[in-house]
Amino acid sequence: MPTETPPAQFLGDPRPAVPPPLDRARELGIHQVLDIEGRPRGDLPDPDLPPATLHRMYRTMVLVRAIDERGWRLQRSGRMEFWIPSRGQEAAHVGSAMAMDADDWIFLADREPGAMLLRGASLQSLFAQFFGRAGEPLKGRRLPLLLGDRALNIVPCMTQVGAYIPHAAGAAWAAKLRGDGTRFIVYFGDGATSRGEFHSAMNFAGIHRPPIIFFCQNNGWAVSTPTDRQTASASFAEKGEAYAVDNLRVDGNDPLAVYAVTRQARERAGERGASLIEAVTYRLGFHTSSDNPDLYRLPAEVAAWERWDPIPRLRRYLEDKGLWSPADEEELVAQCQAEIEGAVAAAEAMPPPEPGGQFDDVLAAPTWRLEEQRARLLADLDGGG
């Protein structure tokens, strides 16, 4: 009797593992305050920020990272649709977003969960985002991880890769026309470089000089696509050259080069107009949970880039100046699940959207059409269409 073949399996066809730029930041012009055992050893001074500041900054990434962990484990359990990983990139945003001043504008793109924190949103107010209900900010309407709230000067990006770019140049240019001192901040991946929106911001803003920060964060692949195929720059920084933009490359897993850099781009962005960050860093786990990374990169490459994981790093840095301790990590471990499990408990018991209201918003009043549309819709769920 013939045995039976098994169904063919699609396996991918991994690249070889490339290692961190990172291992080579003074060579490739990447600024460091932190070398990898998480000690001042950079080209760039430490800032020597106030241990109230540290403590934020940390206590941030942690959440963020706990955050992270809770919302993949929720969506594979089928309790939340989809999520956006951002395990390996708490020290770029949460770096970035705490040298703004509360006052600026910040553009977010998909992973960027402690900008809202450290704007105060509440840890309930972002799980019903991700849940999806009608209590949060945005009404429930848009994927979990596109997260904003117009009360905290944060717009939330869209699907569409980097189409919200030139829109954060001309708020910023606007703002510049007024003559105040609001100053802007837009992040993007390395696959929005590639976008005609990301060229036209950045011609835009050398003409122009508005005082905004385009943010890269280089995780290394755009989904699936690896840097080397992404564009043939040795970097994406020197984009900006260019466009008569300022830019520079930082270590993105290293917040405290991270926070000054940013820091200094936003004091000269009333003279010298725009900068361009790139933020070398990495996406350690999947690109959403709709992603399988196994299919085009090898697990010794997220290994060699697990050496560099900023948390560890920063933690290392806090035991060396006295100001953190064992003790303190597991307090603020066990601080951090019992809030998320009540902010998990009380968005998820919180009631959807309606579905009419997908028509809401769309116009300050709504056309006869949004009304046909509407009532169309509800005829179809009344009668089980």
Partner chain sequence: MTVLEALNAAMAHEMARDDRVVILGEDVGTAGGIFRVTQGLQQRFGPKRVIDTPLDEKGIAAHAVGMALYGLKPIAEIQFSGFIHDAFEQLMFGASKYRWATGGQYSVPMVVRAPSFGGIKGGFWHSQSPEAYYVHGGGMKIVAPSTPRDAYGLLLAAIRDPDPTLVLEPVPLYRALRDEVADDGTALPIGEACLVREGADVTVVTYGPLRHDVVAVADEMAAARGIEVEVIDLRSLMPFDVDGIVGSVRRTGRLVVVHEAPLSLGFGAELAATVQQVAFGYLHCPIERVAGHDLPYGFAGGDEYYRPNRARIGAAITRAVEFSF
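In this text, rigid core is short for the largest set of C-alphas that superpose within 1.5 Å between two forms. Predicted model only: the values in this text are computed from it and were never measured. Positions refer to the first chain, counted from 1. First, how it differs from the form predicted in complex with the partner chain.
Superposed on the core, the two forms barely differ at D23: its CA moves less than 2 Å between the two forms.
Following the display of the form predicted alone, present the structure of the form predicted in complex with the partner chain.
Only a single chain is listed, so you will not see partners or other molecules.
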């Protein structure tokens, strides 16, 4: 139960630091493979993934972190308009996206660049999207980090938080009606559960059982709103009960646990239909480059969560298994830097969209009015005052 109102002395001040629920994972029913040190001592068995899979997982997480750091600096230095950090949430999205098959559909929110990488998107195309270049898959039309690509079966989100959840469920339902084996995953945040579309999608899913995983990244905050101002329920997972949708909580900073529960939900999707997975994680970074988290949260809270940083946690697991060495790490970091620098340079050099191009793709074929507007714009730009 939340307290009714925050104590008056904290009005307008950052909230007192809330300890990570992961500190009490077992008590709170948050499933884990790894403990805080990366040792497989959680309630879930170690999925014993093959080394190549583990390497892919770790490399992707490290690359995501490197992209995030580079993008942040590009934004801060004015070379990029906007940035949406994913720092801290690498395990949640990389672990789950890896658990899906290559042809499965993914509906993204905005902190999951790793899903694109896992499907083979090039770094240059990612940075071209961040820079808003005409040549990226979405033609420079979306803000940085609103990623997607039809060629990868990845659908970009529609910016309104949560509004696309039933799009994913509808697509999954369609696949089921067609008898296809395709499975679906849709990413959204804790804040998104408050929107009506979460309710719609869950309610329809309880009845019609589309093969989809509703993947809620509970990162503690929706901009400045903490989870206990978002809902009074004790967890986001349990909301599934209201719709008879299978649900569970998982340690979102434990990539092996995330992988395991997502894989299991995927495997049962044909028979059981939808699952709601709440990945308990934390946004270590700013909400976006326009945010100022100092207004609402204390450094101590962030510091407590840094202890659960998924990257060193997985690295220690790999090291303990003899699958990773300091030399590997050094090489990986260098490689990430080099690849990113190349991609930044190439992407930044790509041309921006042409004014006339915005009239494409409104409809399959432009109406007379759109053609008229295009012609008028180009003429006015040409001769105009």
